[in-house]
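This document starts with one chain, in the form predicted on its own, laid out as structure tokens.
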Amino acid sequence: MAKTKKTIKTIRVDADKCNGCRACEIICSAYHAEPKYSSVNPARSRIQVMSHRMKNIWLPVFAGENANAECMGRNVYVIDGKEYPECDFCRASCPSRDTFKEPDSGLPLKCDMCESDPPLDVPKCVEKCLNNVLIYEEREEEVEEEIRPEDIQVGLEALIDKYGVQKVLDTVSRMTASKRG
């Protein structure tokens, strides 16, 4: 397989600067809300900050992937003579705990660092954040290039979707001739 260059885009959170504002909250369900900025419903942002207010502990984190199953992770870690559940780190939906669920379908969530077109400097997030806290980073890295016809399909549904049958099979009609030729 070949190689191809890849950008990775991450968020990188500097915890100790955060101060629960839940400006990033906030910013976060007003973007995604249908349309945008119509409402500001928390429970439907993709970053949540995990707090235990006792303690000053303040931890934003972002949704990732949707866990089909309740992991075993029971654990705690002490950081900076802070105690954080394992959960708390955790970044995915599942069965055990709402977060990371949109509250009327119960449909996972997933930070999508704020996609558009066309495309934000930077993530809404980030952008917001009162305290420096969140910082937007990107990086290339190379990766093995993998082709699943699962993708081909989706790219090709979102053409049709977009220009219609007729005009993508004369496009890949017009493709192939000049390759031949």
Contents of the next structure:
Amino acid sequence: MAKTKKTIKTIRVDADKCNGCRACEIICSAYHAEPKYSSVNPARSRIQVMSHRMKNIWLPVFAGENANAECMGRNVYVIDGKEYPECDFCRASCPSRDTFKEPDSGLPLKCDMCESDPPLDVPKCVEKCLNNVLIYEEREEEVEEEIRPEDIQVGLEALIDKYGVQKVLDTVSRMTASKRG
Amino acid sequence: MRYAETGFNLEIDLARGSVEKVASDPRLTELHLGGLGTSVKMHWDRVSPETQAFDDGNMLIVSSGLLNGTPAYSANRTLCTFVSPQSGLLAYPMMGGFFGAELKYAGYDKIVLRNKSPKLVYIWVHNDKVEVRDAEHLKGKGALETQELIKAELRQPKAQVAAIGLAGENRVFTASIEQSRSSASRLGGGAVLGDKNVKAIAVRGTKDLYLARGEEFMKHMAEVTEYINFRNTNPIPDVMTILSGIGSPQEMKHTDEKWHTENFMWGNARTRRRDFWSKPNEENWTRTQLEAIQRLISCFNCPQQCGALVEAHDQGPRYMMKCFGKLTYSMAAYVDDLGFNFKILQRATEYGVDSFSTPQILAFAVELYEAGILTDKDFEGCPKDKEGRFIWLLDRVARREGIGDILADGVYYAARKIGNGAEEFDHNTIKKHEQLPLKLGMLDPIYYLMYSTNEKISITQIEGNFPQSAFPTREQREAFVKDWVQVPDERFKQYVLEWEPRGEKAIPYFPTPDMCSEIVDWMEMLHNVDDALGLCAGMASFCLKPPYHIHNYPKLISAATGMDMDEASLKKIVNRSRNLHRAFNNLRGMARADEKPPEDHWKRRFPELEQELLSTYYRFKGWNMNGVPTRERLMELDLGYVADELEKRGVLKVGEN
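Alternate state requested, the form predicted in complex with the partner chain (shown: the form predicted on its own):
And the full complex, kicking off with our chain again.
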């Protein structure tokens, strides 16, 4: 099968080195302002440093996908004896919290790795983190070129598996006749 | 549209519980920038010279600086201004941390607190929603504990909280305002906040702060960033480790304390221990520090790591530590074990007390006891060991119990209240305020002027860009001045080149009084710029060859605010604010007679030279021989109304110039 190349962009977060300065939040919000650098507002940043000083937790987290609904359950991680408050590792903007949402409109925010034309060497948060907590890495991965069945075929196959070919055909004929009326 | 600042202050009348959002006059930004500058102006306009620290009329302003919240690295200082219970003058302790920027994102440049609340409250600022909330349940709680409790009860982990501990509630004159890893400690801001019955101020902001010319601002910041990286990898050679880098003194990173322990005084600024840094002591101190530090931490938007999260083995809960507090209690108590300092500082931080003044007050009490001026009756219940005694005394001071009630007013007032010869033991205060425990041999003319004349009344944050002492060799001097881009004028390089450790071109006669005036003026100008911008002095005025200096401040200010600014206009603005500040203090009686370091500050004193230094500096500043700005100088700085007031009150003679 044919192979194609895909670029995987990663920001490695060395959270043990984070000293909680939030320079990443500041530059992210300034870079994404319209026009660029016209304003600063860390609440708009697509990276948030989850800080719990007395627990020795400083955890930079990037905004991921929007979730329309809350999770059915929550979880709490304990790592090296430190209990991370619930949802701290989660990258989603979701109805349970204000994180990763525009503070005025409530619209979800998502990290875009500062994609721009021409491209930047590294995302802005990485550039402004002088303590190397955030390290940008790019690698190429070879992936097999898949031949993807059409959605309709996937759906029909599932129906055939469940009801058999004849039942599906009969149903389609009946529906066709009734639609054409 | 306002840029870099929000253009609004929050005015809170605590007696009435009323809150007002008040637009500020943009003309004040042009005249005084922001931060300390605009705060001084508000005190001048609204606080009479008769107002004392614990009067209703004493305002406490918590202010951001002009560049707080912008992408300028290390612009994170929050300034507290008030009439000090200790000095009776306008004090301005500051803190790093996260408060000032958060305040601006909430939409305010300053919070102005007036009058007193009838009961203990805390203030919750969440963008446009501002509440004065009951704080009875927080009474007596620690300063760090309170911050965590408020964030939890508001369910706002991203809120920033400035709080006082028990010492502030009890109006201890050295009470601090604590916030995150930082504190506004000097001159009793915590006591004034406590007197107003305010336990804490919490703020959360999610609004935009605007930059006038953002792209241009970021271009200037790129140069600053490049220089920060350069300085972090190129420490200055031929100076003490602690002076070689940038940021506030890297006390959490460095373990070598030979210099502090052998050059600073132990006890009540009393004994120099030249052989302290022995192998066993070095091992104890290094091990204690490395074991206790959990993580090095920063203030808002700062790449340096001057603070630390600390958890000392078996010695109490975690807390955050910075700078010189690491060793002041051990040294004041004559305790060789650094573990003691880590233990007692946790307690002192929760009480919320200044770790410069407080250990000296406790050491002063121990001296009085040993001299028989304080007696067993005063020390009833006090343990006999040095460590236990210090902790017991700290508890008494924070709670204002027994002898602690007298000591809580600081060394100057306590000495006078105790009497019976106690005044002789008050040997390290200037303008009633405890100074660094430093007693040296030869009069240093530059330090003489800084100690004597600055409104800050605390030497550590006045000095900075000029080397502390002469380099021994010509080669070292040439190497130092070669890439010294920060100097405002090339002649400062010549002063360094000519300055010798010994001989004719050495202290106390060189630098000459004229040169000293220029050097001191330069350094305090830098501090005044930083204090208006909210920039950390550790990245500018307080260190050698810093990333921020007179040649790049104006560019950053212009790009951020849209105001036209060059070096001359910037100097004029901070000079204006400095003279206004001085006039405010002059009206309260501050004059030449107050401007002197302690008698024993140096072994070798030169009374005539000292007076010449002071007179030369006064002339240079445009002040009369009593240290009051002349009408001529005030008119140059658009402060005619100040000259009128000084004349009206007889502080300045009409027609005197």
